[in-house]
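Here's a solo chain for you in structure tokens, the form predicted on its own.
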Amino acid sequence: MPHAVSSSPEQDASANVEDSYMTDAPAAPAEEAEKASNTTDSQPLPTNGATSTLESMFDDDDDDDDDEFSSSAPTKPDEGSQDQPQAQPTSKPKYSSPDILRQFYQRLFPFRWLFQWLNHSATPQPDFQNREFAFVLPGGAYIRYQSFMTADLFRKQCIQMTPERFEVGPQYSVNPRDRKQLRKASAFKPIMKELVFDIDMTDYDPIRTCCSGAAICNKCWQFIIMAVKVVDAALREDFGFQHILWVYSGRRGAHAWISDKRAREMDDTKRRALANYLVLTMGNEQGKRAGIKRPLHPHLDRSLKILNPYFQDTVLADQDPWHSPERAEKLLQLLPDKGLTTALQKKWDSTPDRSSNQKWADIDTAAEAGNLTTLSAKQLVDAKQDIRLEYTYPRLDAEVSKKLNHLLKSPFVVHPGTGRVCVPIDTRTLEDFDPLTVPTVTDLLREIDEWDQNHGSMSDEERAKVQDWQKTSLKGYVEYFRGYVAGLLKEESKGSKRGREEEAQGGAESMEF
């Protein structure tokens, strides 16, 4: 697929994209299903151990090796995808206005710290220079294989082209813009990218009752909070990762970016194994369930301890998932005891207005009344644990995590549908994060104007010291991100120093006689 940036960065944007400009581009890498770090350097955001194997938990029959998200081979448009960028005949939302986006990139976007985050150094490295970026332009054009030598050139291109959003891909073996000059296509391959995870609210549609589709509210956002807590704990405690950045997707989900060097260098096999470790396949719409081995894997045992309080308040009280007879049937299908389910069905038929909380309590009442025919008391406890997990455990889009060359929407871009900025989420104040109060791009531009009006008495010299993002509600998010990046760079510099010392020591030993 043609590249987006010519070998001369000074050429204008039209020259840079002459043969990589595609309308109706494939959705797989372009639109991620809408579906941080514990560093002491990070500023709090505004209010708003041992590795285990998947086989010890449940069977893994996921041996697929599809290239759905390949960014190193030409792809064809997926006409069936709803997320496919397309040119819209009707007027676009104001958030997609080139004038508004240009102001956003000029005045608000934190290019400096995004560059350092992806570059792992304050000075340009191949980590950034050989990395792929993809632009989604107003109108739906999707431009692949862009690369930039410096943060300033990246910023200039964004201001010129005003992408609705851009996506971050891997570092390649050579600069993506030079890939056509290679004699062998196989020489162009991804070699490094952050390990990523995607949690999308639409995956919770079978169990949430308050909203569906793209809609969210504070009630169902609790599912995202649960997922972040469980996944974050597993990544830190089971795999030892430290540099984890959680980012709001801009509408109905969250993304995790793991920047530890060990995570960035994982190949597809390791990424697939780690993703499968975190995926729990429970039931389907017919209630058929894959069994979970007992005793519970330590990861699941820890997850249950995190999730149990949410089951009572969020699932039973807020969502009331089994209130209707149709939904109550799903609960009965998850209880593998004919005598128990017959007794429950009889009770619920006679009192159809019972809440989910009451129906959940009815299970124990019916069991204690002697209605168990095939399950023992211990097996009933296990079955109820399985149900809790099905209604609370994270529902990950695992395919996003399995491929080194998968592209994912960048932090701090504007969601074209909602106008909200994809801001980082501080896990230290996770419960306080409210996606409905995340600022939109138009909110932020208005806040700049209001700040300027309210500080008209300041001297020009004083005003020049305040950057535009510092005048807005984006300030806390940028400061948190800046602290996160500082912690990452500090760790990277330690690693580089250790590497130089080991190399020097090895050289000295090789000279001994």
Second form
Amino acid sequence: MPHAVSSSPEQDASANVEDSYMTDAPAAPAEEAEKASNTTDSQPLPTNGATSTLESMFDDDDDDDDDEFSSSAPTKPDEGSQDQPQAQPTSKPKYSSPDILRQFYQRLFPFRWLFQWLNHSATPQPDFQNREFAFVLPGGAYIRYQSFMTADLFRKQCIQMTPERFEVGPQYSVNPRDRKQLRKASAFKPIMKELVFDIDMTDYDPIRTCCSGAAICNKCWQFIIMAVKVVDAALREDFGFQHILWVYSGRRGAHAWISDKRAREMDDTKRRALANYLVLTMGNEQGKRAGIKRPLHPHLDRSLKILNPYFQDTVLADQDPWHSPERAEKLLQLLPDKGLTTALQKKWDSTPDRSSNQKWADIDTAAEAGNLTTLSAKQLVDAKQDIRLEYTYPRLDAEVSKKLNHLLKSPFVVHPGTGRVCVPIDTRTLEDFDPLTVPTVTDLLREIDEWDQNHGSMSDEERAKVQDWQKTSLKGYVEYFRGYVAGLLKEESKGSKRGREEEAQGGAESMEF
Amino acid sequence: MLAVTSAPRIDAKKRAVLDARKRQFAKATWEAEAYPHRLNFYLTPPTGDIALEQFEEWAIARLKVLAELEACPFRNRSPAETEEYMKPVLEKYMRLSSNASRSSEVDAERKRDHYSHWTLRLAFSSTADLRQRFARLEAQLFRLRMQWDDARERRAFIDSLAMSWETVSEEEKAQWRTELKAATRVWGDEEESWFKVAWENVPELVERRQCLLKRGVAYVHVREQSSMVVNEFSRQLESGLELAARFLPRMDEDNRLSPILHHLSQSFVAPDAGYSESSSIGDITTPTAASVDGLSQHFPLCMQNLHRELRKNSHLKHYGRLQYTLFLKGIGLSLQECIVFWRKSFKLIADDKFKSEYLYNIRHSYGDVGGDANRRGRGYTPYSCQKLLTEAPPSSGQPHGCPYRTYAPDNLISLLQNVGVTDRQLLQGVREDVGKQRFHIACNRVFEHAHSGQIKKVKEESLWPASELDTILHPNTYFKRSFLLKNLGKVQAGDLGVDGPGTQRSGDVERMEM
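Please give the corresponding structure for the form predicted together with the partner chain, as opposed to the form predicted on its own shown earlier.
Whole complex next, starting from this chain.
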């Protein structure tokens, strides 16, 4: 219990709060239900007001991103709406200190909606109760097979153990905590989990020039935007999934969680098939391509249509991937025509400072000048298409998607390295999402204090209605998530109307939420 | 799967029907069996009453078909040849008329088909190995029959399956034509016909991006349809067999069925391709321990090799002994003579040790000792080429198995040269066969070369029926044919006992000879 752990009076105070009710629990249930149904109607939209507050929040909250992303390019003033970083040399906060995390879990983490999201209902059911959570403790210990009967118990354990982060696994056939009591180990098996995708910037290292490794900037975040668009389109149009939650992974990537019933119940074979449908095998070292067949499959065709504008702007202009002679060598390797490559090589040797954009155009010029030896004009178009795909097509970490029992970091946890909260990304305003302005846990805690100071004149009664997360820049994200979850639950309750015996009961209770 | 026996008995014993599955079967008892289609997915077990004889006979007929089917790839038949070969076999044992034939037998034939499938399902559900083989063969049989089915009846059958596919309408085709063609790789004048299924049903097509996806619906070209049906058949059958395996121990049985089932599965475990009691030469001359050396010139390479190793080391390890003993039993060496043979051969081993460590195994092979089943079955049957070619290869230095398979080509050639096969062209042919893994072809090639003169004579004078010169599939057949050919003048043609498959029943144990 937190009482036993906490030592300072301030924590005692908040522990009392924790004992009495969940901080994100609604003050007035009726009002909350009304609000929720509003958001469901326009789902997965948060209300307009929420979007605007979200934008205004971006104006003043990025004071410490300069030392966080050391190798990132300085943000151009015309590119984002954010101010120049204020020189405010805060001593580097330790994001995963138990004190900070405890406050975060107590006051900010949206346990209620996370619970509903994983439970697919307002009343606890096996979807949540038999689900595995894995905790990563500040000491580095990794505890698997945690499970919780209710959202409240889950919250209590988070506050008590203050995990650096936790990961969400599948629902098992029995409660994961009871797995050792089974006579047959084979009876313990995963039966359901959201379909997940992981896109990580490191996979783009061969084609990005701005950063490498863990670093990220607005230029290379474009790759994530491209990937999200392509994958999102395929999941919706090809597979018919509707409940797709994109989540910023806290540093340099994005996760997708697909909660459609059909997606959750897929076995490994289907997950593998789906993942491989989306994955495009890229050329290996020798530039030998694993033959993309023509005519292009409609999925690739559509993807290429989405990606083409980005190829011009993001890849050729921003990344300029073939500027230096060594890098241009890579482009030549991708062109399977000897005559063409020698002609291009000659040209680029004589005028070394040509940009990628020019070099890309040079290919056609050289081809028209009659330098093609083995390729036909049509084959050249295909080869150029292949190159475009190689430089723009999403690079998924497909292994994550292929296994039902794979664990993935939960949304809304704090990234231990950057302190940023893994917030959901609204795909309708995908272009506006800036990973560098996502609030860190220390920002958020400070914002609560600031709000309290600024609203000193409020009556206690009024003040009690405002929850801590509503005082911070997390508000927009939580509201978006709440709207998303409400949409999911609405769909679920439709599906369960037929078979469920506890339907009447569940229906009554869902009114309360 | 238990319905054959248990369903009618539920009422007899007035058992409380609590189990959902039993209730399901009990209800089915009153349903008249109707077979609207020639093909059958065998989803519901039969529930009517049949005679015990029918139970066995129908299953045996089906088993014969399956065994023939299994032997086809082994005899190196191409799919087309297999089809050609299987047609008369199916016609003979498991005729299934189409609806169009208006045969009065249609229902009876389909009933036989249905019942025999379920009988074999029971018999072959006990081990994973059997289940796998049975499922594979049944799927093969199903595919054959589907190919032969009249196009219209096949369509009707496919439509009757609960596979929820829907043909793509003309409007949709017009709307998506380019996408459909690009996704399913339809070229030129290929049939422009597609159907829709939930994408979960065709994960392998999705994985290879060979179908068009629209909101979770996969548009699949018709050419994939029959393989999808066969896949579905396999899948259903495999899970059905698993289920049967789980229920087998609980089978409510009164000792009438289990011997039959056991017997059926036994004859499937050791498919004695081409072997019969009459492959011994017992009726011509009685082999003795002393004459084995002389006879060994007629042995196929696998047995000659064992014989040479035995003579060289005065010892053979267990599996070599087993293989050789069974072979010797097959050529007609009696148990007594066999014991004498091994006792003399193991000349470095003391009597006590021989008695305690080796004697029992020899007697066991002959069915002289061991459990009831072993004795009634007169021990094991001699190994067929198939068995030798399919079992795990011996660890290094052990001479059992088929040398064409287990030896490296160079070692094999020198082994052949050592036993007197020196013809350069022949050795080259053997090398090619072995390279293509056609081990039994290599062996037959050696045989034909060694007996080319006599075979020619037999053919010219049509002394033997053509089946007697078919590809050799059993070491004992090799021996007997070699022996007979070399002694062509001395043996009267009429005495040949190398019968075709399945025509004789020997003694009280009705072992199926296939």
